[in-house]
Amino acid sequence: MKHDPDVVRIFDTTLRDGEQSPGASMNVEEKVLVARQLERLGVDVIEAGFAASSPGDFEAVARVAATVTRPVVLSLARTKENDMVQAIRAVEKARNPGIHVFIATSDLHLERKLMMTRQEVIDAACWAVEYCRKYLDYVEFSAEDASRSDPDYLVQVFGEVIRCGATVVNVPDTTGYAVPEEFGALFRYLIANTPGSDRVVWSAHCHNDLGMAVANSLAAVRNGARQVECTVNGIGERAGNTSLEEVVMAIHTRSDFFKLRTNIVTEQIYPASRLLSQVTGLVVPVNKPIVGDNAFAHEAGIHQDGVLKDKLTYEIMRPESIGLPSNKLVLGKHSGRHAFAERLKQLGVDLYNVDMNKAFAKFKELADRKKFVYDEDILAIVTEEAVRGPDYLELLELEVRASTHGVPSAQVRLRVDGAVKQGAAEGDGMVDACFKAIAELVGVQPRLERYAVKAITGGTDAMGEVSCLISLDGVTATGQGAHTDIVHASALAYVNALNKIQSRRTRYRQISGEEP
C-alpha cells in the first residue's frame, strides 16, 4: 500500500465510535450531512458505521458510501462471516471502499469474553482478512485491547494478518489504559519486530478514559504510526475518543517538532465541530481546546496587553486557521440573497444542504428583530434548518404566560400530519408548559432526558440555541432549535425531536415491516 511517510492519515470514526456516545445517535440523513462535512474537512477515511448491527446502520453506511467521493468509506465488522458480508455489501457503491475487521487479543478478553485460545484468535483473524481481500483491496485489521495485550503475541497476530493481506494494522487503546511513553514504546517495538511491518500503515485508536487519548496518539505518531483514528469534538463511548481537532492542530502548529503533516483543511475544523454539536445536541465545553468558546479568548489583563501588542505573545494559532468566525457584523436587514449566499460560502456552508428560500426568509425575520446579525447567528439558522426532521409536525403559533403569582401556561397551535390543532397546558415553568401542550396535541408522552441552552452571541437580543434529548417507547432523538426567544427555541427543538422520532419509526417500518 503506497503512502507518503510524511503524512499522517486521519481516520474519522465520528459516525461509528463517536455515535456510541450516550445521546449522540444520528439518523441516516444526519450521518450523510456530517459525512459531507468530513469530506470537505479532508479526512482520509470515514468509518460510517457497523453495517451488521442494524438495518438502520447498514442503510447509513450505504448512503455515506454512495455520497462521498474522495475518502475511503468502510464499515466495522467482527471476524464473523455475516458481519463481513454485510459490511462488504454496504460499501459496494463507494468510490474507495474498505472494511475494518477486528478481534480482541488481550488474555483478559480471550478468557472472559471470547473463550478462545491464542491460536484460535490468530486463525480467526487470518481467515477474516483473507475472506475480505477476495472482495476489497483496503482491509484494516484491529487487535482490540492491544494496549493490555502481550507485545510478543501482538507481533505474532500482526505478522500473520499482514501475510494474509491486511493493508492497515491498528493498535487500539480500547479502554484508555495506556500512558504516552508506554504506548509509544509499544508502537516502536511492534514496527521493529513484526514481519512485513513496512508493507502496511500503522494506526492508533485511543480512548480518553484517563484524559490521555491525544497524548497517546501523538506518542504513537512519534514512533511510527501514520494513521490516527479520532472523532470530531472527541465524542465517543465513556470519556470519548481522540479529538480530531486537537491531534490535527498539534501536528499543524508544531510541525517543527513532528516534521509531519495531515491532509486536513484546517479552516473546516470549526464548521465541522459546530455541525456535529447541532446534530447531536452535545454542547462543546467552553474550555475545549481548539473549538471551545474560550479557546481564543483573553480576559487576564496581562494576556490582553500582550495580545494587543503582538498576538504571538499568547496565541499559538490564528482563529481563522480553524475557520472560526470573526464575530463581526456582516449582514443586515437590507442585505440581499446574493450577499447572504456568498457569506454562507465564506463560512464553509455547503449550499447543497440549504433550502435557500427558507434560510433567507429566516435571516430576514431575524434581521428585523436584531440590531446586529453575527456570523454565529447565520450559522445557527442554516444548521438548524439542515438537521430538521421531516415536517410531520410544524409549530405555527406559540403564546406563553408567566408571573410571580400565577401558574405558567402555554397555548400552542400545531400542524400535525397536515391537520391544524390548538391546545393549552400549565407547567412548572414556561418551557415545561410549552412541552406539555405540544405533547398533548400530538397524543404522546415522551420523556425529556436532556435539555441544554446556549446563547450564540452576546446581548439581550442574542440568538439562543436549545437542544433536547427525548425518548418515547425505546426510541430516542435529539432536537435543536434557534430563536431570539428561548421558549420559542425550546418549542422548535421539542418539535424537531418529535419529528425525528416519527421519521425513525416510519423508516424502521419500511425496512423491517414492523414497529421497533
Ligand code: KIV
Contents of the next structure:
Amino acid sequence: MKHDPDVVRIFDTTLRDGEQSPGASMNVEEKVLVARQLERLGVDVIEAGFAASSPGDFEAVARVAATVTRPVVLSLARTKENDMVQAIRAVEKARNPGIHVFIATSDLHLERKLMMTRQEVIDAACWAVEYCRKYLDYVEFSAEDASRSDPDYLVQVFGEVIRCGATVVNVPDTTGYAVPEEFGALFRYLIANTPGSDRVVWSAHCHNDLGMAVANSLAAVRNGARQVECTVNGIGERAGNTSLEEVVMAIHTRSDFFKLRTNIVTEQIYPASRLLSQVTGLVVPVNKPIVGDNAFAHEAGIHQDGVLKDKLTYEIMRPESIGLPSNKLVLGKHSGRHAFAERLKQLGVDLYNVDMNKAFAKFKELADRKKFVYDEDILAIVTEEAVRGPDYLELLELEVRASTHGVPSAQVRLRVDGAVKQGAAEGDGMVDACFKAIAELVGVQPRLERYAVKAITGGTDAMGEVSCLISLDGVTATGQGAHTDIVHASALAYVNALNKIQSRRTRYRQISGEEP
Ligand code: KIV
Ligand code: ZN
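Could I see the form predicted together with the ligand next, after the form predicted on its own?
Complete assembly follows, chain above in first position.
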C-alpha cells in the first residue's frame, strides 16, 4: 500500500470504539453530523460503527459512507461471515470503502474466550482477510489484545494476514496494559521480523486504563507505526482511547522531535471537541490537554506577567491553532443575518447543517437578553439546533416558581404531536418540577440517568448548556439545551431527549417491524 512515510495517518474511531463509552450512544443523525466534522478535521479513516451489531449501527455506517467523500469509511467485523457481509454491504456507497476485521491473539483470549488453538486463529484470520479482499482494496486486520500476546506468535499472525492481502495491520493495547518503552519495542520487533512488513501500514490502537494511551501511541510512531487509532476527546470503552487532539498536537507542536506530520486541519480540533461533547453530553474536564477550558488559561501572576510580555514564555501552542474562539464580542442585537452567517463561516460551521431561520431567530432572542454575545454562544446555538431531533414535542412556554419556604413548581405549555397541551407539577427543585410537568403531559415516565450544566462563557448572564441522558423502556437518549436561564435550558434538553427517543422508536419500528 502506497503511503508517505513522513505522514502519520489518523484513524478516527469516535463513532465505534468511542461510542462504546458508557452514555455516549449517538443516533444516526448525530453520527452523520460528527462524521461531517471529522471530514472537515481531515481524518484519514472513519470507523463508522460495527455494522453487524444492530440495524441502527448498520444504518449509521451506511449513512456515513454515503455522506463523506475524502476519508476511507469502514466498519468493524469479527472473522465471521455474517459480520463481514454486513460490513461490506454497509460501505457499498462509500467513495473510499474499507473493512476492519479482528480476532484475539493472546493465549488468555484464545483459551478462555475463543476456545481456539493458535493455528485455528491464524486460519480464521487468513480466511477473513482473503474473503474481504475479494470485495475491497482496503482491508485492515487487528490482533486484539496484541500487547499481551506472544510477540513471535504475532509475527506469525501478521506475516500470514499480509500474505493473504491485508493492507493495514493494527496492534491494539486492548486493555491499556502497555508502557511506552515496551510498546515501542514491540513495534520495532514486529516490523523488523514480520515477512512483508514493508508492504503494509502499521497501526497503533491504545486504551487509556493506565493513562498512557497517548504516550504508547507516540512510542509506536517513533518505532515505525504510521497510523494512530484515536477518538475525539479520548472517549471510549472504560478509561477511553487515545485522544486524537493530544496525539495530533504532540506531533504538530514537537515536529522538531518527531519529524512527521498528519493531515489534520488543527483549527477544526476545538469545533470537533465541542460538537462531540454537545452531542454525547460527555463534558470535557477543565484540565483536559488541548481542549479543556483551562488548557490555555494562565492563573498564576508570574505566568500572566510572562504571557503579557511574550506569549511564548508559557505557551507552547497558540489557542488559534486548535480553532479556539478568542472569546471576543462579535455580534450584537443590531447585527444582521448576513453578518451572522459570515461569522458562522469564519467559525468553521458548515452552513449546510444549519436551519438559518431558526438559528438567526435564536441569535436575535439571545442578543436581546444578553449583554455580550461571544463566538462560543453562537456555536452553542447552531450546534444545539443541529442536534435537535424532529420536533414531535416542542416547548412553547415555561413558568417556574421557587422560594426558600414554598415547594418549587413549574407550568409548561407543549406542542405534542401537533396538539397544544398545558400542565403543571411540583418537584424537588425547579428542574425536577419542570421535568415532571413535561413527562406528565407526554404521558411517559423516563428515568433521568445523567444531568450536567455548563456555563459556556463567563458572567452571570452566561449561556448555560445543559445535557441530560434519559432512558425509557430500554431506549436511552441524550438531550441538549442552551439558554441564559438554566431551568429553561434544562427543559429544552429534556424535550430534545424525549424527541430523540420518539424518533429512535419510529426508526426501529420502520427497520424491524417490532417495538424496541
Ligand atoms: O481495543 C481493541 O482491541 C479494539 C479492536 C476491535 C481493534 O477495539
Ligand atoms: Zn479498542
